[in-house]
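Presented below, as structure tokens, is a lone chain in the form predicted alone.
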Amino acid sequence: MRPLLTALLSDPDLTTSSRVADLTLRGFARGGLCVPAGGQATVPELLAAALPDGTVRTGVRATSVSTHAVATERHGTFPCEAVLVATGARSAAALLPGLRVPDFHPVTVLHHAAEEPVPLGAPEPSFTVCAGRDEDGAEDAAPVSHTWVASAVDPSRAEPGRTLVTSVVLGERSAEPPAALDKAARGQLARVYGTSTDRWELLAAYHDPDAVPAMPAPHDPCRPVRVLSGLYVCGEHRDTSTPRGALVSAERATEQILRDFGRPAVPGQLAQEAAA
């Protein structure tokens, strides 16, 4: 179970609260894993498309917030009735001084392009967990925690005739230079997929030192989303460090705003399921 939990929690040392680990395993068993068709940017694009024209403004940097205004770097001050800060933990704390900033699990994502339609020997296009230890039980020098053929799951992620393989490196090794990680990963990926990786092209290596907020015990999966009346915050750092946790916290924040302003609020399905 250790390699699977490491991959699901992005936590090589497994310091995560056992309660969170149980919730994560249950979610994995019930629903598996998924990625948005067309790439991660598709999700906010779909959300924005459902709103009236002019509702969403991009390229605007907020510098401070209050219950009645949002000050920006180059676009003046926007008056409002309430503010919901929906960002990562560090950005939220910069706008809301005093907000707790957790530790983080760093992550690097490697994207390789292969000319073959599907790497030979790949049994399935889905999520493959790498053991993290060699045949003698010692720590494996190979860096990849888990990998999948992304273009087999979502063909729009690769050019015609090419295959996109996405792999994830966790922990301290994720901070190594991309060239070093690429070199170390190729032999491991060759074993996983049963084919030579010599001709694979490294398209990109994305490193995020604050990728996943840590959730050591005791972890509160329902941190307050109401700073005060008119000022709210949501994100995975208020719930569990997963996309689902971010959505649940946003739902809780929305319900709190509606209650504070005397609007009818329907109890959130996501929050109910998470607590069940």
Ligand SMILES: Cc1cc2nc3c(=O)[nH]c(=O)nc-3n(C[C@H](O)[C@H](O)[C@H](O)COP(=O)(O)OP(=O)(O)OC[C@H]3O[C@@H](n4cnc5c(N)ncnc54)[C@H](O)[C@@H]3O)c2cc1C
Given for the second form:
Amino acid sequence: MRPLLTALLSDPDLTTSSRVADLTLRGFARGGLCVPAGGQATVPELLAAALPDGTVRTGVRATSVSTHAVATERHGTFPCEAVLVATGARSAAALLPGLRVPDFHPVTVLHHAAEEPVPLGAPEPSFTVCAGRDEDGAEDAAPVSHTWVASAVDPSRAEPGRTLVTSVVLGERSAEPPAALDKAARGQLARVYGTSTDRWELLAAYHDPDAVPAMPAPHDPCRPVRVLSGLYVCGEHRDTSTPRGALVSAERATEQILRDFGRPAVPGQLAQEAAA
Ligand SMILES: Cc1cc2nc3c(=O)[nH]c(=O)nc-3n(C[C@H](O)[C@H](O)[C@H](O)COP(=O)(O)OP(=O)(O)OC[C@H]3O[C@@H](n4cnc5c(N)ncnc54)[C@H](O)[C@@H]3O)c2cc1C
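Take the protein just shown as the form predicted alone and give its structure as the form predicted together with this ligand.
All chains and molecules follow, beginning with the one already shown.
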């Protein structure tokens, strides 16, 4: 179970609360894993498309917020009646001083392109969790925690005729230079996929030191979303470090805003599902 939990929680030391680990395993058993077709940006694009034109502005960085205004880096100040801060935990704490900043699990994602199908003749998409150590016990040679053929899951992620393999490095090793990680990962991936990786092209290596907010015990998955009347906060750092956690916290914040402004608030769909 350790390699699977490590991959699901982005936590090689498994310091995550066991309750969160139980919830994560439950989610995995019930729903499996998913990525949005077309790439991660598809999700906010779909959410924005459901709103009236002009509701969402992108590329605007907020520099400070109050109950009646949002100041931005290059777009002036927007007056408002209330603010809901929906950034990651570190930005939220910068905009709302006093908010707790959690520790984070760092993550590096490697994207390799191959000219041939990987693995050759594979019947269906697979997600491979690596054991953390190489067969001969050499951890140095095996930095990848988990890997999958992304273009088999979502063909739009690769050019026609090419294969995209996405692999994830967790923990301290994720901070190593991309060239060193690439070199070490190739040997491991060759064994995982049973094919030579010599000709694979490293398309990108993304490192995020603040990728996943840590959830050590005792973890509170229901952190307050109301700072004061008119000032609210949501995001995965208020709940669990998953897209579902982000959405549930957004539902809680929305209900709170409606209540504060005297509007009827219906219990959120996700909260109802969780209670069922
Ligand atoms: C490397 C990696 C891979 C992942 N892969 C998957 C996956 O395959 N499938 C899956 O289901 N989940 C995946 N996740 C998890 C998922 O991305 C998160 O759980 C989810 O994005 C959290 O949502 P959020 O709304 O809390 O924060 P975010 O999605 O981080 O949204 C916060 C937004 O706030 C913006 N922002 C920050 N500061 C400011 C500011 N000052 N002004 C204006 N805007 C600001 C940011 O640009 C960002 O768009 C992955 C996470 C990581 C780190």
